[in-house]
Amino acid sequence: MTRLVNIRPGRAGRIIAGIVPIAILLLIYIIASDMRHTANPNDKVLPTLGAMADAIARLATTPDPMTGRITLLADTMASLYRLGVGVAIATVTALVLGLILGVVPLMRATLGPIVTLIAVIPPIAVLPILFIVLGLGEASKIALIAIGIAPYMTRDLAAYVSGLPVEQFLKAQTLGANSWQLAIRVALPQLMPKLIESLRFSMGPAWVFLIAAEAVASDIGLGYRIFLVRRYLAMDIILPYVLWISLLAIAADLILHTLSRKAFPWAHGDAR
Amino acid sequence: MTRLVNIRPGRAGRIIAGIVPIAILLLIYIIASDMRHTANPNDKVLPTLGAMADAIARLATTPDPMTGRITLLADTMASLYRLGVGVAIATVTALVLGLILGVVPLMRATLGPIVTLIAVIPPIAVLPILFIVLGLGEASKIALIAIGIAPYMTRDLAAYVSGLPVEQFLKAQTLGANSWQLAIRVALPQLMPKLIESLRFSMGPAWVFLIAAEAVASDIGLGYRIFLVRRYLAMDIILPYVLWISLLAIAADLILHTLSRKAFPWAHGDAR
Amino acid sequence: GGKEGPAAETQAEAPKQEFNIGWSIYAGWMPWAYAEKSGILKKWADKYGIKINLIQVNDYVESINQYTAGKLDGVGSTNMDALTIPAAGGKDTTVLIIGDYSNGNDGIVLKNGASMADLKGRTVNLVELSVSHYLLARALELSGMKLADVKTVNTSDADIVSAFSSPDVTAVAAWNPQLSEIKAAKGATMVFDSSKIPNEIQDLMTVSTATLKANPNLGKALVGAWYEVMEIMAKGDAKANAAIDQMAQLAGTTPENYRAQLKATYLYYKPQEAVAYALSPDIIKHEDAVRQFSFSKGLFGPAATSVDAIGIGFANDKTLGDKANVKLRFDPSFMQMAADGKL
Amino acid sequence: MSTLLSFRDVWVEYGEKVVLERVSLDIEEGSFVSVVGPSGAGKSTFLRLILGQEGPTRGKVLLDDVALKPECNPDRGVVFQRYSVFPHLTVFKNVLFGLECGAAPFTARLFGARRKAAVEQAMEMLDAVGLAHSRDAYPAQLSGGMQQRLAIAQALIKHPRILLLDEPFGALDPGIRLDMHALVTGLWQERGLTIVMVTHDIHEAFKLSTRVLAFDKRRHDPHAPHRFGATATYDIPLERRSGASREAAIPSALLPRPSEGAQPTQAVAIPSIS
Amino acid sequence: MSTLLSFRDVWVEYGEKVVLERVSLDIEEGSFVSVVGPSGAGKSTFLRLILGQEGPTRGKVLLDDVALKPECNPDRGVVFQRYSVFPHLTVFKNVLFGLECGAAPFTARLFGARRKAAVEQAMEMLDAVGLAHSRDAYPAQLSGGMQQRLAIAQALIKHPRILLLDEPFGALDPGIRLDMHALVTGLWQERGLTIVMVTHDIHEAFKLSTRVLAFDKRRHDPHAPHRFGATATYDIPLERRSGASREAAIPSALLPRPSEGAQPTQAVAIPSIS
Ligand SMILES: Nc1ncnc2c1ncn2[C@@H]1O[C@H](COP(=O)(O)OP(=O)(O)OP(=O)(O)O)[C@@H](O)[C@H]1O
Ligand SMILES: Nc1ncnc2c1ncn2[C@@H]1O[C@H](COP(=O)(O)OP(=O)(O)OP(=O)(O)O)[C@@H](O)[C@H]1O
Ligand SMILES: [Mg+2]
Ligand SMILES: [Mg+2]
């Protein structure tokens, strides 16, 4: 008999194998929802698939009478904007700091400890400070995302840069490179694929912080909607929203992955 | 002149350099707090160091007249218990799943997609569901931590195992190893240091989820206390609590790091 | 199903011994915490041969959601949330105790403004779809404005105090204890509070109708314990003060602060008073206002096509809305037993 | 000696790409076969077929006249250029590993008398490859040559019938390479092994083995280089030669640079293409 | 020829550990110095001193009679065994890099006519090492030998006076090694370089260089092996020798195995220890 570790399903086999557990989960949900609705036709906890489809169709097609905008679209745009700006700020900060900390030992000694300290502070615990400093507008939401992920990314990138073979830095200096050139021509380009990788890992926390920020103070956004309708336990809206967020997260991950492969082919080839 | 990248401060220099920015931050706080207290002696936003020391001394030494317990201690114990159990569950789950997914291609095909799906769902968005399924006791708080970090860890570990040189698995099979032995004698021991590394990265999110869970449903814990006193903007309690959490986080990180170096010397030696 | 009404559910539920009652920190519900800590609740539970677990939930909405999902047998709730969450979710709910109404515990606070008129056109931070939202709607209505005259931003109750510290926030609607912190801030003026709409924001103890039918002892024990605490508090003696101090401690605040909150809470110390209100026509008027607001904000869910979709039952078989779909029942009979000393 | 392994019209294709085509040859028990050829010629692929890491796309690989299952088994040991030892086990435990796996399917650990016997066997093996003094070192603490010795010891403890070596000395310094040649030759003779070794070093091949197989493409389509696969273009028996006569048997086409080394003075055996 | 580099009683210590002690020697302009010795003897440390990667603990290293600053500079080029080229740049850009850095301190990019001149220079250099056809490949797509050619081209484009090689061919196959020997010898002669090369391969050292330095410990304390450092125990001039006579100059103590190679027939030069 072939050893278990040597059984490799083909392409079709993999797709079917992957779908099965998801289908089972869906089935369990349908049965549970059906049971609750037999007991209480108005049950809100596990809405039927039909009810969710209705709710989401309504939010995705009918403009809100008050604002004239399509709710799902407006929420998505608002959230993606915050997420995008927050992540962009974090990325740029982490890139610059990571580069400086990684390349310049003196800066690593100076800023390393404070970056570590900031990295371990759970950002949601200091939300009040953020509001007081930045107000309740977009700034504080964007800041929560940025503060939430930038320190981790910075440490990750700095560690990567200082882990680059010392031979490269020596070689570059024998080729006449100064400190600035070492940073931008040796460290920076090699850091880019790592940056995207670090970013991919940080997207999960970024969504968490976005939702947390929108739950605290907001009038639009995916997290806002989820926490608003939670007030009347509208699971028929919450569940499709969660699914939608998951799909957006998967899409973002795929885009980043593809981007990295396209932009930095040398980083994805077979290493020798 | 020596190039900036070649200046390497000595041991003492590093310590001093590291303390300076933290000292500056502290100084800025003291000045800002002083300014606010000059304007409004009852200011709550930036309490003086003295006020914070008083508040924390009270919480750390005076037993609560009702329960007879010292608040800070009781909160810490409760939170560490939840964090510990949640992280332990996540670690064991991730280890077992990561091993299975990494070693057995068939299981990777079957469970990979659903693990990815679960990994991208922001746990905070499904908090209501979690509480409904698991009730308001310790279980749901522990579950939020476990669900929050386990999928990421699982994917990380599975990727690591499937990235181990295929030569090792082939070699082991030529030495008579069966699938089970491959898992426990080849993959598992090499996975252990990676597990600790993955755990170290997950501790940050774990604290965030702990605080989020305690904010919603709890009557004790560090996160609970922060959210309880947030209603009165009692920054004199919030700030020391945040600092305390940060210290606990740093301590946990150091312990894990030391553990890894002690337990798996082969993984920290110079690689050839 | 809904047409069979509570009878069907009653059959489904068997009598049981142990009950979970949820509550969250709020001036009008702190007596429950005291009842538990002082052993009064256990005394009454023992008397009726049952066990009652009082479960504190930090997040108020979560406690209502848990109740709606069936994880709790009863929960401390406002009249509005009892209507829009469990009742609108098909969970037949009985109002066991009308504990108090907000008599200033909810308010609207402005910076750089002195009256409701200054609210026009501003952005108001509040917990949307909560009693604060209702309070705002009523306040605007009484001042000749509409909800459309202001913009609202949903703000979590835990963070509303720090929100008000932020310069770009100039108007909030909040409840206590946050309200007292906000009022105390420099340049803050309270332009409206719930004392101007007495009895419209009520703090209740609600329990599942089916559970109560199957276990009337639960109702008796809860009502008995509640009014024993009320009696202690009403005395105004040293014991009352000690009790109130303890409640303050449990709420995470100072005794002074808590006393201030209590002042803004009209507690029905005596069961007779609560029963009298429950029997009066006022209650129907007040609940009607609440349900109109709730329906207008879509809180009855997408399936509800009219404000009458969900029925509200009162003493003596009076109802508002669909008689065949009564999901929220004001039942003063247990309070009546307390008033009659029959517990 | 009898035929141990037979290739019968074996093809290996990856999608469109043909790597090996029409490989038909027999390998005799006890022989030491070296496989040489340019990079990408399919030398490692050939080895993988014997190892059982993969199966042929067409044709058959027979071991003792029975078709090989595409799975690695203890009757065929292997040493790769890298990653051949377990980095998390000490030298001694790396060698013990094979004994433990075979004897304890579930725990993969031995106890008591059985462990004692295994320990003795492992120590003997370490002695044989000259690593007894490093028994408690981790592989990362060993030099490259010591790591390959360890890999060989590890493979031999299972008494494989065939030992497969894929550029085992490619990463070693010349001095250490000579040591390893002596070691492998000794073990091969003592234990009656059959060895198939892939190497880039033509001199090494001709020095050590009883037979040299050179893999290369016979046909070439410049517009679609992947259309044709490689096969054994030279098959040179060396059993009865020794020393200088071996070097002299190297066909000039196989030498890295025509400017160096001996001229082809001998007619080479015709590759056995069916 | 004149003295280019001088070591004056140089010691290198890491904490307690003495790596080099009392190294005093001169290196002449245009010489090709090979450094051999056992692992850990401080060969790389010696090279690092010349490179300027670190400074001596005691004593002085002089370049043109001026004390060397412990910093790498373009007058000394280097090729390491690994990591010598930039993985994120194509072959061509790897070579261009040095020209860009020197000419454009801030942008490190060239434009217009200056770029054109630099491009031409880089292409010539690639031609010289035989990599012109691979100009757009990334290092990961090159073989080990091609990577080292690239590293040499990259270093030479800055016209260094000294080229430092730390086991540059250690990871290469023997055939490719021969090519590289020819390449390095050619470039050394053409460009009047001074080369200091560390190698493990004694034959390589004696084949290529004009002088061989053997590093080893002269004193040994078995209880505290770190107490004494290494120094140049043999210093063998070879300028006027060629071919077989070179091999014959190898002292037997330096050979990996006494069973191989020539006997020491010549008295070796006494190491210049002051
Ligand atoms: N799994 C695979 N999928 C596709 N192509 C493969 C696969 N394995 C090997 N090849 C290709 O088959 C050809 C032969 O590979 P193989 O490793 O056998 O060559 P080799 O002779 O061992 O070369 P080298 O001397 O470089 O090790 C190469 O072109 C390689 O790219
Ligand atoms: N930064 C350092 N700190 C402490 N010890 C060091 C350091 N660098 C080198 N050493 C030690 O100095 C000694 C000489 O090292 P070096 O790399 O110069 O040897 P080598 O002759 O090049 O050896 P190899 O042939 O293995 O490359 C070694 O024992 C090494 O461990
Ligand atoms: Mg190969
Ligand atoms: Mg060295």
Contents of the next structure:
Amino acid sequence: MTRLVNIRPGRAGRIIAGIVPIAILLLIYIIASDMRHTANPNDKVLPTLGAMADAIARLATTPDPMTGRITLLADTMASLYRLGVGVAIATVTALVLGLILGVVPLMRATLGPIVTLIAVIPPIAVLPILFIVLGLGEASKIALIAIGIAPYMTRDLAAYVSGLPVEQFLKAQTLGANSWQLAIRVALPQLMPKLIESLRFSMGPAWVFLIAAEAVASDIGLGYRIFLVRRYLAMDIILPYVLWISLLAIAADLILHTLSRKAFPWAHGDAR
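Same protein, different condition: the form predicted in complex with a further copy of the same chain was shown, now please give the form predicted on its own.
The following holds one chain only.
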């Protein structure tokens, strides 16, 4: 008797299994939207697919009369710039600190409590402080993303390095390796796949911090646009923007996953 836990769908099966729930959700939305518009043709809560397509096409092709910019493109570029810089700062910081804390027990005992303290502080609560200290410009938004995900990534990477087999470090020391060589030649190569994995898991919170920062103080960006048009119940713009953010997040995750598999194939076994 074939047990459910032993059924492994092939590539086509996985694609179909993934599409079916999305198709069902879309069908439910279409039915609900049609019912609401039958009762009230001016309903704004659940716009039709046609209304959303018209709204997003207008934002993607028509220049804004005030700025002369294509709204969707300008919002996307602004948000991706903030997200990219913030994530890059957090990744470099986490890699360096995670490596040091994982390899050197003395540094782990010294800096570990500070990293833990920062990690438990809700980043959104720090946002007013960042606005006061760094102003309302790009720096405060980028800092929120970096501060929001760097401590989590640092703790994750430090725990991974400290959990590496101690025999590896002992053998390297018997061959004459110093502390620097232990970190660079032994720990770092094994840490790189874990860094990409930690970054993939941190992208969700990074998007949350980006949208929160743009919603409070910004004049351009995906989060800014969503919170701007909500005043007019413009769900025909909000829903496509949310879908666009989701597609960007999925694309980033696929790129990181592919990069990890190509660069470090030894770190990817036959996952269930």
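Numbering follows the first chain given and starts at 1. Between two forms, the rigid core is defined as the largest C-alpha subset superposing within 1.5 Å. Everything numeric here is computed off the predicted structure, so don't read it as measured data.
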Determine, after fitting the two forms on their core, whether L259 shows a C-alpha shift of 2 Å or more between these two forms. no
With the core lined up, does the C-alpha of I16 move 2 Å or more between these two forms? yes
How many Å does the Cα of I7 travel between these two forms when the structures are matched on their rigid core? 5.0
